[in-house]
Amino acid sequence: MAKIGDRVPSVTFRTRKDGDWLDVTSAELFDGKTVVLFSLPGAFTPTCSSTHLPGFMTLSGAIKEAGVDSIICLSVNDGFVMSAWAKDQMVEDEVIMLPDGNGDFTDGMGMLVDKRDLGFGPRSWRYAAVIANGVVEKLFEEDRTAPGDPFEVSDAQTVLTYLEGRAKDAA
């Protein structure tokens, strides 16, 4: 399982931009930015698709304004399905949309769990990260002892308030 300090997985992901694929790599994602990284169960699933993602989106600016380069959603979806998920929720820039549709990305960081008993095989467990030039400096886990799919320390504001803190520990 990730923890601070740790670099995150070296993988490539899949993705697609304009009708095309496009490989893009953590390097690229992560090296020399500050990233908030939130990842979920699944794309049109009901917390993801109501708050969890939303959550993001309308806080976006004031993340970024707390000196995040970029916000990304991770889900093990492949790259149509994260894209259809994007264009349903109507997410233009605020959000990168990061499809792990192998999940290595996520199994790199000690996230990956089963939900077959659900009929979604192999999925990330709900979880948040404030990644500094590839390193994990903080993690907002979900409690993996709790019953469902709790979704209590991965939010959007948990996340601001802990980067307003570090903002002004840093003035």
Ligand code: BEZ
Second form
Amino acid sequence: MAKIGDRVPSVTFRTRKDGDWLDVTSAELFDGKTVVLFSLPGAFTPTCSSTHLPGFMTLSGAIKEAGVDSIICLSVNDGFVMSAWAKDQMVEDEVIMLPDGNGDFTDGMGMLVDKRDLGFGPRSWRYAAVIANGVVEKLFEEDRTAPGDPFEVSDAQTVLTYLEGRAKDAA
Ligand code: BEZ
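Okay, that one was the form predicted alone. Can I see the form predicted in complex with the named molecule too?
What follows is the entire complex, opening with the chain shown before.
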């Protein structure tokens, strides 16, 4: 599992843009930037669609005002699914929708979990992270010992509260 101070995995993400493939690298996403990444078990799933993603969309302005350059929503889904979910959720440019279809980034973060019981296969555990210049600064990882799909600490408000404290400390 990723620890504070770890560098994020070096991965090429195969995204879809305007009907074509667009490869995006970890370096392009993270180098020289402060990034909030949140990761969830699946596009179009209930909590992810009703709460996790919309929470970050709603608070995206405040999160960026607190010193964040970009917000990434990651899921172990392919680029077509992530694009369709972004359209369905009316995501514009406030959140980058990042498909980790092979699970390589998620595996490198130590966050790949087996959801075979749901017919999902390997997916991401639910977490959020503040990543500064490609290095994990803070992790908000849901409790792996809790039953089901806990959603207590990786929400947008919890991340924003941390960022506001960080901005105050830096002032
Ligand atoms: C949910 O977001 O509610 C969910 C995620 C994974 C499996 C089932 C439900």
